[in-house]
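In C-alpha cells, the next block holds one chain alone, the form predicted on its own.
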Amino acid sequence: MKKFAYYDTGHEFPEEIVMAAGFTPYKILGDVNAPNDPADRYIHHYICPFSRSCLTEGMAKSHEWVGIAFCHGCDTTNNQYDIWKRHVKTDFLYWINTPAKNDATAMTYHEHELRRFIAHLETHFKVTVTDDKLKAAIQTSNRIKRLMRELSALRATKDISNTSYHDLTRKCVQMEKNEVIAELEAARERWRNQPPFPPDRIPVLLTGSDITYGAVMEILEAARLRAVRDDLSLGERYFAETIDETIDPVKALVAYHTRIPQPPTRIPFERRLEFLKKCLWETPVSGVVYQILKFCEPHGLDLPFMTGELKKTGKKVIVIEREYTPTMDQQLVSRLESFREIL
C-alpha cells in the first residue's frame, strides 16, 4: 500500500481519513543519523534541529511518498511549509489549520477543515472517502490504540526496556497497519511473558518535547531510569484515547483531538499539567524526568510554570536539554545517575 506522509509535532494529523483513501499513514520523523546539511541552505541552525532534518527527510524521501500534509502545529511547523513548497517535490502538499483550542467554535471549524481535506484527496487522487470506510479505519486505529495501552501497562510491573517501548511507537506512525498489528499482538505475548520490574531500575515519569529516536531512551536505559508513564505523541498521547465508533466518523476524529494528552502548543495549557498529574495518580513513579530538545521553544516556554506544579505534587523534577544527536551523552547519563540516587 503506498504511504502517504504527514509532517506534526504532536498528534496532530487524521491518519484515519487517510487509510480510508487507500494509503498507509507515515509519519515523517526525520533521520538523527543524516546530516542537516540539505535543509541548513534553507533554514537556519537555530531553528529545532529535528525540524530542519524532516525537511531533510522530506527533500530525499518525498519521491516515495503519493502526497504530504502538514498540520497545524508549533511555529516551526507553520512557518516551514513555505519552504516545503518550494524545495520539496511532490504532486500533492497539503495544509490542515488544526486550531489550539478545543472550544465549540474551534471543533466547528476543524470538522470543516477535516472535511476540506477529504474533498481534496478524494479530487486529487480519484477516490471516495465513504462514512463505512472512515468508521472501518478507525476501527484498525482503536485496535491499535487498545493494543498500545495494554503494553504500556506493562512497563510499571515487567521489565520491558525503555528501546523495545520507543521502538513500538514508532512502529505505530510509520509501518502498514495491518502489520502494526501483527506486531503488537506479537510483543503482547513476549512482553506478557517478562521478568518482573528490575529492582535496580527506578521508575519514572517521562515528558517534555518528542523523543523521535532511540539514543534519547538509550540515555536514561544507561543511568538505570524506566519511563513507566510519558504523555508524548510517540506514546500516550497516541493511544490514550480512543476514536468514538458510534457517531459520525468526522465529528468522532474532532471531539478524539479534544480529549488526547495535549502538546504544549494546545489551549487550555492546564489541560496538559492536568493529564501528567493523572499519570502521577495512576502509576507509582519515583520522579519526572523532562527533557528539552534544544531550540524546542514551545516545551521551553512551557517549563516555568510546568515545572512549578509538578514539584508541588511532592515528587523529584530533572529538566536536561538534550541536543540532536545519536551518540551517547555521557553528560547526560551522569546527571540522571545523580538524579536516582536522590530518588
Contents of the next structure:
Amino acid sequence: MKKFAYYDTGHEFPEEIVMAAGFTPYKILGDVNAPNDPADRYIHHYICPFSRSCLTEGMAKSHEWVGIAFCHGCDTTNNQYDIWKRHVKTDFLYWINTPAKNDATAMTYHEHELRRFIAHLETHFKVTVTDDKLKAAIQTSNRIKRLMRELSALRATKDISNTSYHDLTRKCVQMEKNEVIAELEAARERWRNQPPFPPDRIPVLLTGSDITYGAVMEILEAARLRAVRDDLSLGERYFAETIDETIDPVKALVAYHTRIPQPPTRIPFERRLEFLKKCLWETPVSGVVYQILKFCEPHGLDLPFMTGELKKTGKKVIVIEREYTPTMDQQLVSRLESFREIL
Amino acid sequence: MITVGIDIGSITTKIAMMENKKLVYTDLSLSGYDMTAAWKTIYEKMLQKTGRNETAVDAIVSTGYGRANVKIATRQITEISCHAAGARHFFPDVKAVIDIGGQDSKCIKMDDRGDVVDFVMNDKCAAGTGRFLEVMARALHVEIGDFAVMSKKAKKPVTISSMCTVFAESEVISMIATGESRENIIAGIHDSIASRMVSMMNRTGIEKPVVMTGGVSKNSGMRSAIEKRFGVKLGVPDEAQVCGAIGAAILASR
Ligand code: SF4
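Switching conditions: you have the form predicted on its own, so give me the form predicted in complex with its partner chain.
Below: every chain and molecule of the assembly, starting with the one above.
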C-alpha cells in the first residue's frame, strides 16, 4: 500500500481518513542520525532541531509518499508549511487547521476541516472515502489502540525495557496497519512471558517533548528508570482513548481528539495536567521525569506551571533538557541517577 | 573506620579521607584527559602522605562526572548526594546548597535530617558555570583569581543580558570596545550568574541556611553578588572545593 506522510507534532492527524482513502499513514519523525544541514539552509538553527530533521526527511523521501499533510501542531511546525511548499517536492501538500480548543465552536470547525480534507483527497486521488470505509479504518485503529493499552500496562509489572516500548510506538505510526497488529500481537505474547518488573529499576511517569528516537529511552534505562506511564504522542496520547464506532465517523474523530491526553499546543493546560494526575493516581510511580528538547517552545511554555502542579501532588519531579542527538548523554544519565537517589 | 571519597569533576579531581568520622586528608589536582591516571595519582599520594596502606581503607565512594573510572570504588554515588553530605559535615543545620562547578551548577534542597528532597541543575549550556567565568576571564585578559578584588572596585556594574556563554562573550567584547571598565564588567558577570542561580533556586524554593560549595565559592565577589540577590548570608566551608569528595567519604561509612 502506498504511503501518505503526515507532519504532526502531537496526535492530531486523522490517520483513519487516509486509511479509508486506501493509503498507509506514515508519520514523519525525522532521523536523528542524519545531519540537518539540508534543512538548515531554510530554517534557522535556533528553531526546534526535530522539526528541522523532519524537513530534511521530507526533502529526501517525499518521492516515496503520495502526498503530505500538516496538522496545526505547534507554532514551529505550522509556520513551516510555506517552507515545505517551496522545498519539498510533492504533488499533494495539504494543511489541516486542527483547532487548539475543545469547545463546541472548535468542534464544528474541526469537523468542517476534516470534511474539507476528505473532499480534497477524493478529488486529487480520484478515490471515494465512504462512511463504511471510514468505519472499517476506525475499527482497525481501535484494535491497535487496545493492543497498545494491554502492552503499555505490562510495563509496570514486567521487565519491559524503555526502548522495546518506544520501538512499538514508532511502528504504530509508520508501518502498514495490519502489519502493526501482527507485530503487537507477537509482542503481547513475548511480553506476557517476560520476568517480573526488576527490583533494581524505579518506575516513573515520563512527560515533556515527544520522544522520537531511542537514545532518550536508553538514557533512562542507563539511569535504571523505567517509564511505566507517559503522555507522549509516541505513547499513551496515541492509544489512551478509542474512537466511537457507533456514530457518524467524522464526528467520532472530532470527539476522539477532544478526549485524548492533550498536547501542550492545546488549551487550557489544566486538561493536560488532568491526564498526568490520573496516571499518578492509577499507577504507582516513584517520580516524574519531565524532559524537554532544546528549543521546544510549547513545552518551554508549559513547564513552570506543569512542574509546579505536579510537585503539589507530592511526587518528586526532575526536569532535564536534552539535545537532539543519538549519542548517550552521560551528563543526563548522571542527573537522572541523582534523581533516582532521592526517590 | 577509614573511608575515602573521590570526586572526579570535569576540571579537577578531589580526594578526602575520613577516619572515625574525622576529616584527616584532602587534596585535589587537574582531571585532564586521563581521569583514571588523575585519581590514581592523588590516591597514591594520599596513602603516602597519611602513611596508610591500601588495605587499611574500609570503603571508597566515587562521585562526580568521571566516577565510573574509579574501578576500586565500593559504591558510586552522584555528586548531588555527596555535596549535600559534605555541606552538612561543616554546617549541620544546612537546608540548601549552591554549587557552581566547572561544567554545571546546582541548587540542592535538604530536609531536617539532611536528606536531599529536591535539586535543580543548569540547562545544557555553560552559562552560570565555572566555565562561563573562565571564558569571561580570557576575554578580559584577567586572572580568574583577581575577579573578586576587581569586582569590588566596580562603580556601576554593567548588565549582561545574554545567557549564552558565546553571546555573552561577544557582549563583553563589545563593552571592552566601548571603553567600559573591566571592574564594572566583572561585577556585571557576577550579577548575571547570581541572577541565574536565584532563578534556579526559586524552582526548588529557598530554605535557609544556605551553604555554597565548589571552587567558585572562593570568589568573594561572586559570593556577595549571590548574597545580595538572595538576601541571605552564605555559609562557605573551609574546604569548599573538596566538599563533594568529603561527602563521598562520609557516605562511604554508611
Ligand atoms: S519538539 Fe516541541 S517545538 Fe519541536 S516540533 Fe515538537 S512540539 Fe514543536
